[in-house]
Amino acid sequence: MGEQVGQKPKRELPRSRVLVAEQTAKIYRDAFAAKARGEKVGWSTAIFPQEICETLDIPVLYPENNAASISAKHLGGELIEHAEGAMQYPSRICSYARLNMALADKIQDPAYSKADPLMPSPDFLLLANNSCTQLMKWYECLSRDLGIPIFFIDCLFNYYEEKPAKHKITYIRKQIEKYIWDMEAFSGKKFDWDKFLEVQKRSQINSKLFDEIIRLNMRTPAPMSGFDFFNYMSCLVLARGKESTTVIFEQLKKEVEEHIANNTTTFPSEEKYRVHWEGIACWPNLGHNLKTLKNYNVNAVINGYVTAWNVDYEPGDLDSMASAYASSSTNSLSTNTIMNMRADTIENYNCDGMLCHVNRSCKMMTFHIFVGRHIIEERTGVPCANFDGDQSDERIYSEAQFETRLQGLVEIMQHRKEANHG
């Protein structure tokens, strides 16, 4: 059927953004093949080693990660509202883990297929709190309901600490070892620890890259629309031990690069004011967000979301592996530290502002919003502004609040930026 008269064709998809849905399609397709030749398929938490099932050829799926695409669908408040109906969860708690349990629920009817991307049923769980406390519930209940095992590495949470004291280090690292040698018996699998170091090494380059492309969009005018990167960010927590993630990064790096030298950029208008967007997604929500932020010519040029996912340790060092996951997730860290890395950030990418998304489902990150907002206003002068929200429900996100608030930031960031220019 030819085009529709006055419909806006639809912009063509970087080469990058192909490759990243064929590999999330086959990433998903492998699972349920391995489900269905019998072998062992798990499901884990977005910052977990994922390096040991990697070297294992263990299928691994996401459900912080699998909950975004399907909210970003707009396909959560199914499952939602069966959690919250005939499952009994009550509303206050994370909107991941609604969404995943009543998926984890509906899809012990093989008939069952409204989720996209749909996953086949866990046979056991990886577990690391390092992002997130909630976590634990979620998981025990999936254990319960499921009746299956979960590998739990505990990462502790550092109230005082830049970095973990070397103690917790040992800690965590002896978690590891045993968690190898626990899926090897679970697996009936050898752990190979050439194959291992292999796997490190890669996931270094791809943690590597993404850091250097994000990196890109330091410059003014930014060659990214900030929320490109959350198109990007399944590659570092789906496959970041694969080869095909060099590739898609590779090819993206190439991108932006070719933007930079044309002076062009896939921000939808002119930049006028740059924001750091502090938060995680709204994924229900994002095409209203791009949507008033382009109208009010603002570019949310970097987060700190998107830059969670970069554990960067040294192969080989498995007490460095172990220092990178337990303080790879700013939500390990105490407020000072967080925001003190929040403000540098602001400053190395030249932001007049910062947008904050208050997420009902995120406890822990909206609380560091509140308690050390102070600390960006007065290391880096600039003004903040929060907005109400949610990663998966949609019931939360007011339009008409979203835009007030954005609005009265760029009218602060207008007037400093006149009075800074006489």
Second form
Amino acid sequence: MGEQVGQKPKRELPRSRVLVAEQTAKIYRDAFAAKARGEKVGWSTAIFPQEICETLDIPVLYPENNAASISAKHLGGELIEHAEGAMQYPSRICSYARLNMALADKIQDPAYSKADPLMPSPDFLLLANNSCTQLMKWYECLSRDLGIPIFFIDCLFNYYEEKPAKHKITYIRKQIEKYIWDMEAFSGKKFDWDKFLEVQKRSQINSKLFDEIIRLNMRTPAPMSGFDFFNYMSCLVLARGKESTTVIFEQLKKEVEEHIANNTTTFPSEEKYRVHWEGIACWPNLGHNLKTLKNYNVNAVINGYVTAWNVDYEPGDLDSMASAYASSSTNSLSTNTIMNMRADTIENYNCDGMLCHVNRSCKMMTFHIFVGRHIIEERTGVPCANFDGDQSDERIYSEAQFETRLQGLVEIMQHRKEANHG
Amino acid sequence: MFTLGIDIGSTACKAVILQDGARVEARAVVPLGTGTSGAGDVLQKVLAVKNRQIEDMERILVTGYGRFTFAGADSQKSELSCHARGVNFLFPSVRTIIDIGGQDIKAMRVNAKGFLENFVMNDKCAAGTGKFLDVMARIINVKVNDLGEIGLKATEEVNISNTCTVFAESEVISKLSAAVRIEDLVAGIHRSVAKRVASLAFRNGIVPEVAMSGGVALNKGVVALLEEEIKRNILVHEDCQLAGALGAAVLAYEELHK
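Show the form predicted together with its partner chain, please, because up to now only the form predicted on its own has appeared in this conversation.
To see the whole picture, the full complex is given below, headed by that same chain.
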């Protein structure tokens, strides 16, 4: 079929994006195939030591990542309604939780096919509470409803220190060791410590590669629209220990370096302003966010969310791994630590402002902004603006509100640029 | 030289004609918001004050929720910048502006030239906005413009929730059925607005002097209680409701002289 008159031709996806789609599809396909063979399949929180199931070759899918994908396709509304209606969950809990618990209920009917991507029903759950305490209730509900076990790693928060204290590291390391033994017993598979070391090394290669790629956006103008990074996060969530992720990141790095060499960018308009995006993406409203940012020539060159998956540790050192899982999510850190990290990033990426997504679902992430905004303003001198939204619940977002606040932020940034240039 | 600023808000349209960027020649308010005939009506009304023609306007700048849809605009700006410039025109010493509009609350800090330095706005909730007062006035069966005077006659305040317009509405209905004095009820409503707005202003930081803009600034009851809450005097100009339109006219003039 030929191209329709008047329709804007779709931009061809870069090779790296094609590879991401292929990898994601394969991971989901493999999970369904394992389930069909009668093997165990897990669901896991996003920042869990995924290296262990990777070593044991047990398929694991990630509800948070899955909920984001479903929401970005505008398929989450019906599931959220099911959670709030038939399942009687309140609208005030996390929308990822509502969406996922509804999906877990719906997929018990083999004929159900509306959500995309679908996940096979899990046989076990992997839970680390390093990014959110509500995860514990969410997974407890799944465990009860489905009658399946939870493998839980309790991560103490680091409110009073920048790095996890020694006793916390020991506490988490011992839980990781126990989890390995428990998972051996549960799966009936022998844990291969040599393979584990290789998976750890691969995880580190991938984390560091992604970090290098993101840092390329420090350049002005940036070679990438910051929103593009959202498309690659799934590699670190779903497949941090896989070689296929290395192939994707090497391809992506090549593409970004080509943009730098050719002085081109994936940002779809002139980059007049650079901002730090704070908070999780508004997945159902990503299109409106990007279109409005483009119209005001604002590139959200960096955000703290995409860097949350860089779990940085020394392969072979379980203490180091425990420490990394205790502090990778900024939600496990103090406001002071997070806001100083953000201020560093704002300076390093030469940002003119900070645009904060007040995410109705993720109060932990959002409230740091309310109490820590002055740290950003005092340290960096850049203005901050907030807007309301949600990671999955479309009802929270207002297009007019987003545009007014972005425009207000742009007018401040514009005035400051003009004042600085005499 | 004349410039025209139009503020197409959610519940009212306002317009100001400015002469040479310095003198207000005409002003008009129409109590109809965006998506109605309000924008066209306010244009006709402001031009009629001194029998001007649209062609006499060197530049037209539009702000407010309807800023993208007004056909005759030369440019548009956010209501944040327009309120900042408008209040600066009225009160050059002001550094903090609190604007309560039909559906927005804004707390803004501005510099000596009236440029916006920072701002916070309410979340997606009508509590504390002009719409909140409209709803309450309707239930009590008084005119919204009369609320201010009524509230000042209170002898005690009835406690009203400030978290949600719908909850507050049912609360007010239950108080009415308990036969509380209307004046005391209105004062309680004003207190709930004042507390909500004060928390937003504190979050943005309050630097003296403080002024209010927007239609709710005309409500003396709200202003008095907000002064109590933020523990500072609040300047209110008689043209406070026109601050956005005035700022738009100032910015239109500046755009011509860039």
